[in-house]
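In structure tokens, the next block holds one chain alone, the form predicted alone.
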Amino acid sequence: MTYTCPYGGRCGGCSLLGVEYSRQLEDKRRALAALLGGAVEPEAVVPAENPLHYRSRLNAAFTLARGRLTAGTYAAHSHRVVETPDCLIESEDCLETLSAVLAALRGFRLRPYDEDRGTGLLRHIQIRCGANTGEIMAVLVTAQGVLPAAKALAAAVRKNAPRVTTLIHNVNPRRTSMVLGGESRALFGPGYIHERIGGLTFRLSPGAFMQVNPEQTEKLYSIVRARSALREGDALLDAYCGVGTIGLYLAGDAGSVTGVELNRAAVRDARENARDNGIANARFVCADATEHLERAAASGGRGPDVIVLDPPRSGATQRFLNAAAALRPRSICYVSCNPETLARDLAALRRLGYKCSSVTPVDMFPMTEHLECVAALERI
């Protein structure tokens, strides 16, 4: 089966649109093996059960369309805003609140952010559903941090989009292609939605980071379960944590979890994740996580016995992966988004002295060229 996207031609989003599902399951894991050289072979690509309107996270960038303020995606490799209202790969409840937030804001006369000139007030939306509990949230980013007519504002957007529990006014000054500023407030709503995931529920407040397809993520997540091989009475170090989704996944497996995560609202989240869900052996620290491995291994007390990490797509550090190895964990389980840099930390961890016993590629992200891989390593 194989799919016509009404833009592509101009979005240039979803390469793999045109190809065949299983062709394009079987492409990555080649791709992936290739990159891996040999030193593991990969296992078959878990596939989605639901390739399409799996992203529960929409970023849009406000812009004019025949004099009438719109948003969309931007085509690739351009800051050039094409409207993608029947996105295949964004939720219909994703794209459903786009649409009624966008004909709220039209009545208030509003201008998009021009980033050439730096004019103009609205940058971006962002839109998070909670696929399993039904919330959703909206993010308006701004460009100055008034917001005329707010309180008029939040009602047209209640009435317009009545499914929307949460809007949250954003202020992003700076000249960034980062789509969040560092001040949110909540203009109705609490500022937050749920979400759940093997019967637990996160807080996702914004800028926290979860996955986009929530029905992979549960099998994500069932997989590294199974690969970090725990033990009870196993101290876990979550590295990368976010909001600690992993830890607090694998928590009940586990003596005691720490996770450790730099932004500070994602680690507010966790420790309320964990107070949410009734876990107590978890605690959650805000820190760089290569610095804090750094100190752990610089005290000389016990290390942990096994290591989670999920790091951005730029992977770990070489001075995080000194670290982890001088801390000496049984096991090292590496969760990538980027298999280029995940082939590139691999070998830096066997040459430290683990070697990899398995990477299972998860295709979270289906019509694209992105994968999700799972490599686990065990101390030679």
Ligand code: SAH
Given for the second form:
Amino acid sequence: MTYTCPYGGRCGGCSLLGVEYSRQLEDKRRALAALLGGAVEPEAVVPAENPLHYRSRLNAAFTLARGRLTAGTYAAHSHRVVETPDCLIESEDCLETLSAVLAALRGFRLRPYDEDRGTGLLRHIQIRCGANTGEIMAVLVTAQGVLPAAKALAAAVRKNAPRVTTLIHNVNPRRTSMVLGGESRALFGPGYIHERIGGLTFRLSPGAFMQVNPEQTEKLYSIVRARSALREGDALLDAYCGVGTIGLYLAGDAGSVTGVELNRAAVRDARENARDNGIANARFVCADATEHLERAAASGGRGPDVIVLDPPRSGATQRFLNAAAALRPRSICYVSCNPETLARDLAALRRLGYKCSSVTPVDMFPMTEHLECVAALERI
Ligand code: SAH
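So the form predicted alone is up there; where is the form predicted in complex with this ligand?
In what comes next, the whole complex appears, and the chain from above leads the way.
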């Protein structure tokens, strides 16, 4: 079975809707194998049971369509906004929430932000759903600090979108393609939501990373558990740890966990998440992962037995990899959302004395070209 995008693919998000799902998986595996260049043969891609409506996070830019306030995604290679209320990969909860919040906002005279002129107020709306908790966050991003009639607006959203558990006002005055600015305050609710993965509950603040496909995340983390092969008493380093998901998921298998993460809000969430889940052997450091590893390597103390890393699309830095190898962990488990930088970094780690024994791809992003992988490496 194949699918047709109701918007003719104008948003540029899902290039594979017209390709049979089993074929998508084979194509992704083949492309990954080519990138790895025979260094290791990747396993079959772990498929998604539900390849549609899986995304638990939605970003939309505000605009006016025939004089009416609305929000949508940017068309491919442009900043023209396309409304996609029946998107095939966003979750029904995200889509329903977007439409309900927009209906509430239309009762107020708020102008969308104009990127070229730098005028107007409303920039983006972000919806995040805790698929396994039912909690929903809506974040309104404005260009200026003052949101007129904020109280009445919050009341209108509560009434129109009763499933939203927290509404947040975020200010982003900068000329940037980043959606969120640094400053957030709750208009109602606690200012964060929770998601439940693998028996643990994770608090998520605006700007803190969480995988967008909850069903596949569970599988991803169980693969990380199997591949990292922790032994009793091991010291685990979870680099690029976000809200602490992987480290906390593995904390019961390890003696101690240290998570390193640059985003301050995510580190705060990670510490709360350890407490909320009754995990006492995990600590979290707010730092650049490379600098943290270099400091650890220079200190000459006991290094980690196992390093898990889960960097952004750009991959790890060469300095990170050098420091990781200098710490001489028994194994390294590399979680990657970009096969190209994964292939580059596996080659670098090979030169540093770490051999890749398996690469397990997981289809976190059906209908799109993206692919997540777990690579296991051992010290030669
Ligand atoms: N492991 C987590 C998050 C992975 S996403 C999970 O599974 O949910 C990558 C994370 O790396 C993000 O949280 C991002 O804020 C963080 N990050 C980006 N650059 C970083 C750096 N230089 N040092 C440390 N963390 C960084």
